[in-house]
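One chain comes next, on its own, written as structure tokens: the form predicted alone.
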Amino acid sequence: MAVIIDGKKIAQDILDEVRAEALRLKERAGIIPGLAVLLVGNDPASRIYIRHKENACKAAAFFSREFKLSQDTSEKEILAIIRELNRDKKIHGILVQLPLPRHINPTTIIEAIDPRKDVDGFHPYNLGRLFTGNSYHMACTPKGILELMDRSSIAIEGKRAVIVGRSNIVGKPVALMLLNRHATVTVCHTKTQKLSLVTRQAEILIAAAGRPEMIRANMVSDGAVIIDVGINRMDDGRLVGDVAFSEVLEKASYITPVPGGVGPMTIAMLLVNTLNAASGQMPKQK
């Protein structure tokens, strides 16, 4: 049986080790790690999700700045609060929550961001950059998926990976990073062709397409670490990953909850990457 990967836990030791850098930041060059979060719109979980992480930069001393604007808000209302923080020298990352509403291109939005302040990790610069290991920022979701494997002791040089989903938020970004780090990469999509016999040769698996729990047990070999980004509300209410969980636990060596594994680092890399900015410290691909 597997070993179950505590995110929750793992974030929030990282959340600690953020707050004590934060303090300590604060002493020796009275700098506060700023970040400023725009809200547009009225989606629940977007709303919820804001609120984990102002209650996270509350717990680990940082500043913050919200943001929370009408459906209605312009694009160009937006812009110009970006332009403002980009300038603000107390702000050290931008965060802008998606979905936005249907009359405001993301891309045209996400671009107008610093890449120094864009601790998503969503600018083309940082993404672009991850081809050379040398990004200011990298995504929170797949950097959070990499200390949870290095913090698990999970061996990355060397294995065979295998992804499952191709989004630009996840599946490309994990699949530079675990490249980075020597993984034999394979990226897997709605086009892929018996699917099962690609995933069943991964030591590495990480299911990202946001189908509830399709990777199921004959999926997946034996020993394998199996990590789910998934978040699926079903119609009971329950939340369930990309991951038939019980299952797949028989069979894999280590493997992520849902909830409780890959979500918790999110928001935790988020105030890494707002840590890094603020020190001047912007990380490099290992």
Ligand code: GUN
Given for the second form:
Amino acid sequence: MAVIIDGKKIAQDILDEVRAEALRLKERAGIIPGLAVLLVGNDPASRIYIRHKENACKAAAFFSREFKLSQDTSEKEILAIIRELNRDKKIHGILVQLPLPRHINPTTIIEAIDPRKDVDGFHPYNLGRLFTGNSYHMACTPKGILELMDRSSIAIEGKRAVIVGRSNIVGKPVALMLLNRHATVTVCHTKTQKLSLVTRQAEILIAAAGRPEMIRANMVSDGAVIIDVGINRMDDGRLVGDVAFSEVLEKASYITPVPGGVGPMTIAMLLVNTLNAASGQMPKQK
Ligand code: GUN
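Just the form predicted alone so far, so send over the form predicted in complex with guanine (GUN).
Every component of the complex follows; first up is the chain already shown.
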């Protein structure tokens, strides 16, 4: 029977540490970490996310600015706001909530953000730094996954890690982060053949495919560490992960629940990145 990793508790511990550090930074240097969040349109899930971000900023004694823009806002208008925020000394982090409306090119928008303020870690500069193993801002969800493992004393070096999913936001960056930490990494995706043969090799299995309960007990080896990044809303309103939790629980050594596993870590890492940008001290990589 696996240990259930309490992401909510670990995220709260980190938020407490971030708040203490933010108050010290204010005391020592008069700097209040500032985060700007841009939301374009009315996507209900995005509205919930940014409300959580706003509350976390308040709890951590950060300064925050929120831009709620209408669905028909032009690319030019968004770029003008980003240029202003790039210059704004009170703002250390800029986050543009994705997805954007279809008439806006997300690449154009992300590339306009000053990479030092790109606390989402989506700018090609930050992706390049991750690629070369000399990371600057790292994307929040994958960074949160590594932090969950580190704080649960799960070894990464030398382990066989398998990732199911190759998105730019989770699958690809977490693969690079694990590789940089000396895991042996395999990335699977929708075209992978005999998926279960690959997943059964995993000592660390990261499920980030966005398919409800696709990872079954017969796809998992005894004693594997299971990290579930899926958040799937079922027709009956239930929230389930990409892992069939109750059956995999029996075989794994560690497992993250949904909700309350990886999810809460994303916002915690956003605040960590913003704090690091504000203090001007990017941490050394492990
Ligand atoms: N939409 C879903 N996840 C994310 C995220 O981590 N950052 C941003 N900007 N948008 C998202």
